[in-house]
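Presented as structure tokens, the chain that follows is alone, the form predicted on its own.
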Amino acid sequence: MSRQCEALIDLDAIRANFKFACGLAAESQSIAVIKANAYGHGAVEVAHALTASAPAFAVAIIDEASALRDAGINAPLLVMEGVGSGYELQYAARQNIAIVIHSDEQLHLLERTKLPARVAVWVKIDTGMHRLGLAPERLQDAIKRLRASDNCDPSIVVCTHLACADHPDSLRTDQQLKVFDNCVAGLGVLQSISNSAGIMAFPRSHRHWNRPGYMLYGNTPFAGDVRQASDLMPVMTLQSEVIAVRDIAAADSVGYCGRWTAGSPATIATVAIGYADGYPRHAPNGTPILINGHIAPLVGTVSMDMITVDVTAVPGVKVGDPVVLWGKGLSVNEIAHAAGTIGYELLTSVTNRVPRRYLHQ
């Protein structure tokens, strides 16, 4: 019996969130983070589907940014955590390859590694989260060892990371704003601080280049209502069916440790998703599932390779009908709420057990 699951990926919605995200910040170039396989989506398609609008595609690491270039996306690239030896160095001189730095031990490496060209650098500073990033007064010697290094390319980028920018309530992203300011003043560099959540909340940090992410997949990265929100356009719709109905009679249990116990006669419906496809194991009884059209609760614990939901009030519930366990129609993050994580870690967790179907190429 061959696996009933599959992502589909809709790469019109994901150019049309691009547009969106570049339109809230019309004077800004945005670069594409297609980090972690594009958020579960493929990087290598996202990438071609975003090739003619996108200027810049951002990454992690350099085994990323390595995987594009042997799939032919050559397309100027960002390493985000930036390179940890004189060969990855190298490799991102001859391969049109932006680096960020944001420790001095990766300063000293461009300075003494020989290079086949210069590099694009990011300098990263820390303004308030303290995970990357060199310190704050460290950042004019920097700028200037660097404008002093033939590795260098002239055009220096700053950047830093919003650390609460997805809480639009919270003062942290205003503070950061006032440290990356004065750390910049009169040092004539490009900046980049704008995440998706400050794209779309704080205007104050647009600059010469944003860096949307979470948003193209679209999606939200805020818990609460904002209003740009509501154009944002699901990317990913993660499908399977029903593989078998069954009655229950009341106080019967369901699944493992019969977590679930029915107080009425069930009708339960078993679908073909399970952990090893990256539905996450953790989701409690009631968390939310999309069957030929309408909500229905999940119960039971979620197994490696099936999920029960109980489809009593789902009236002709039959083997081979439709569900959706997110995407068009039920939200990622309402999942991931149920579920005690965040719509990021559940769209990045989805494994290559799960075809991915892309429309709209």
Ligand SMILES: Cc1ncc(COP(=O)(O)O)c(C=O)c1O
Contents of the next structure:
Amino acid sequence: MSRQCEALIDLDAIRANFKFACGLAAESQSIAVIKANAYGHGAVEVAHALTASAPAFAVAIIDEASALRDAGINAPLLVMEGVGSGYELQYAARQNIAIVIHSDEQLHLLERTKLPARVAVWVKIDTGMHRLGLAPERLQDAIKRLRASDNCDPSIVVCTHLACADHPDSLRTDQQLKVFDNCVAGLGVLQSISNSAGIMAFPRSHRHWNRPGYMLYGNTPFAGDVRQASDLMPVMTLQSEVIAVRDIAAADSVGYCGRWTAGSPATIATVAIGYADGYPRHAPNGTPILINGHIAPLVGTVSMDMITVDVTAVPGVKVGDPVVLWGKGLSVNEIAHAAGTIGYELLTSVTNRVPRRYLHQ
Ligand SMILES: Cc1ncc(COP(=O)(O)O)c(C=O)c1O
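Show the form predicted together with this ligand, please, the one above being the form predicted on its own.
Complete assembly follows, chain above in first position.
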């Protein structure tokens, strides 16, 4: 007997979210970020769904790009961490895959490797996040060398990544934008800065290319904002079903270590999903679960394959009833907030045991 635990992926929703992201920045082009298996949604399926609307796709590593090429995705791709060997660089050049150059090592690699074709380059500068990128004062020299190299396509993009755009009150985004603008002034290059939060909260960060990721999957990127953003439609609905229902007495405990004890007689529904499916083990008592259209609290420790829910206040819950863990009707941000993490982590943590079912392919 197979479980009814599945992740429903609404491809119409992702197309609408992409359109919404583009509409917020009409002067920019948007490269759809589909790294980490499209944030857990299935990179190949998402790429197919967006092929007609997205001019290009971004992934983190070359293996993700090659998986897309192997699956027949011919759209322009960008590898945001760039390449680490001559072999990878040659593959990128052969397969028309743009690369980020964020370090001197990568710049040297491009200069000294013999390539079958020019490769499109995005040069990343470190404007304050201090994770990846050339120091701003290195940019002029890097552009000069890239323009002199037969390996580099002439249409160079200069990019950076925002550290705090999901905190719109932080002054750090403005500081990063200043550093960026000073650095690219007069260079005659294309530019790229915005992630989802930049697109939504910092119009000044909109440039030739924006890089929306999380918002495409239907959720607001803003830290602490657990509401469903009204203009975005959740793409993944993680759902399962009730596999057992029992009544317990006051003072009975539920689950491993008896983490929750009933204060009065209660009805407990056991739901077929656990941390081996990607439901967060740290979700505390009280984390909302949607059963038969009602919110009910998680009670007891999350097990590998099951969770337990106090459905005392939900009328008539029975075996086979559908349960939504997050998605339509219950924002993944809300579950993440309860579990002390972010929606990005939850979406990318749904394991292969959970089949993805695609709607509106
Ligand atoms: C370099 C870069 N650009 C864009 C994105 C997309 O960010 P978001 O998912 O917040 O839109 C990411 C994601 O982490 C990233 O690393």
